[in-house]
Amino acid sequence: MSTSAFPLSPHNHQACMRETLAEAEALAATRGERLTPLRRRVLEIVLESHRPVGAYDVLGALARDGARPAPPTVYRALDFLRAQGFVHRIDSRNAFVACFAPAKAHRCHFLLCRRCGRAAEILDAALDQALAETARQAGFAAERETVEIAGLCADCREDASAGVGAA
């Protein structure tokens, strides 16, 4: 079994999805917000890979379906699948990965491969508790907070010692 932070290649993404979307649905009625088709849709787009997804990249999957919405509609979107958990931004990358934990309260940290593109999430209440720490002993009050860090996930790193994909 591995221990990667990465989804397992393959993995039955399918399932991952509606399990997500069926969560995220729930906790939306339970909150009293309303998951509408736009926000369903955005969100299933999102959830697609394991990859952040730019603004641009959701209105093109939208356009494929026949949708023409206006950019400023698909921020509002995105905007409301961020403030209600189900989506976090990278910001480094400008673009939106899906949060398989919504229901649990947590920061945001990822590990972002380089190669292949993938983001993982990183659900660590140690790191938390660290970085808490180091701000509180610098007396400084955290309003937001990501944590990114880029390098080569262990598939790529796997597929590089083989001399895959070596030019």
The other form holds:
There are 2 protein chains.
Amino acid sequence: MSTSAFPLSPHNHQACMRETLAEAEALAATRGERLTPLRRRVLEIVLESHRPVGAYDVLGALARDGARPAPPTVYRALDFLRAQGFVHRIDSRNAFVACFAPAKAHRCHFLLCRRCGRAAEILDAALDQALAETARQAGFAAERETVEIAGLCADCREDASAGVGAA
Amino acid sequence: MSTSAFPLSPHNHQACMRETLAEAEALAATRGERLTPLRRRVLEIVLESHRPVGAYDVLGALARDGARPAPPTVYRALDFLRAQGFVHRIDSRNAFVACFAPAKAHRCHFLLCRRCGRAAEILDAALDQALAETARQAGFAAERETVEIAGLCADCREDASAGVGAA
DNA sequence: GCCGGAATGTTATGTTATAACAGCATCATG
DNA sequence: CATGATGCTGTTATAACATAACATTCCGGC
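Could you please show the structure of the form predicted together with the DNA, as a counterpart to the form predicted on its own just displayed?
To see the whole picture, the full complex is given below, headed by that same chain.
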């Protein structure tokens, strides 16, 4: 019954990934940018969950593919994907999460569940407005924002209270 | 003429430091916590500017004092100071900044100027409210927030436009 | 003096990220 | 086809940030 920004827990993630990947490919083509096999593979790896993954986790996944790239290879691919808005960085975790709506221009604000580990992108006009107003009042020219709210998502709150005892 | 959250540029920083340090000492005493010489010295080092400093910068400063502590010493002191609210962590920079109002309970939201490097703490009820409302709508139980807005502070905007040409 | 807990010291290592340069692929153009 | 420009990837090395695990010391209360 929650109006959660998180994906429904048992959603069809295969379809979710496939569609997002297709969207990224279309966007890259439109922009004349090259979503090379390596970049595409890195994006797939990050898309595999709705949880932030570390650069070295990506490195590990590539290693399991058989390639044995060094860190710069991964960081370069991630830099490209970030520049395209296909992936966002979670500063409070030194990790990266896929964007599941790369076509929409948006600010990158997140909810991070400490229990299930999922990251949800927030799209909230009132919050955007409040941030803009805060900067304006200080005479500050905002260029980039890091907004990450950590806590418990709706699903995990329910599970936790169910686990403790009375519903 | 800006209502800047940043300190006035040529403020009396000696007094600023001294007062904040005294406030921290009083708070620690009240709480029965021990602001030892090491912790106090680390706090002084972080207080020396309104810019975030890295843990290894602190380490360097301690080394110049003559002590040669290893990283855990610095991280432990910083952990203590953070727990007391005397220092905050800037996630987007892996760095630490002093709190100049440690007695006031507050959420830790920052403006970060990319030109002068200063960090300003934001105290904005409307922003707090918007963040709370965003979480509430998602059924999310917020526990900690990282809010860091990077850009140009009012002083640096003026300098930059002055530098370019017409005032 | 002695004990217990907190603080600090010490050693080693884990984790995240980038600099610098080499090699190779792709493609437009002569 | 040769050529050179550009951009992508590979490789080596190292920088920057952070913590685990255990030893020692400090300090107050008894």
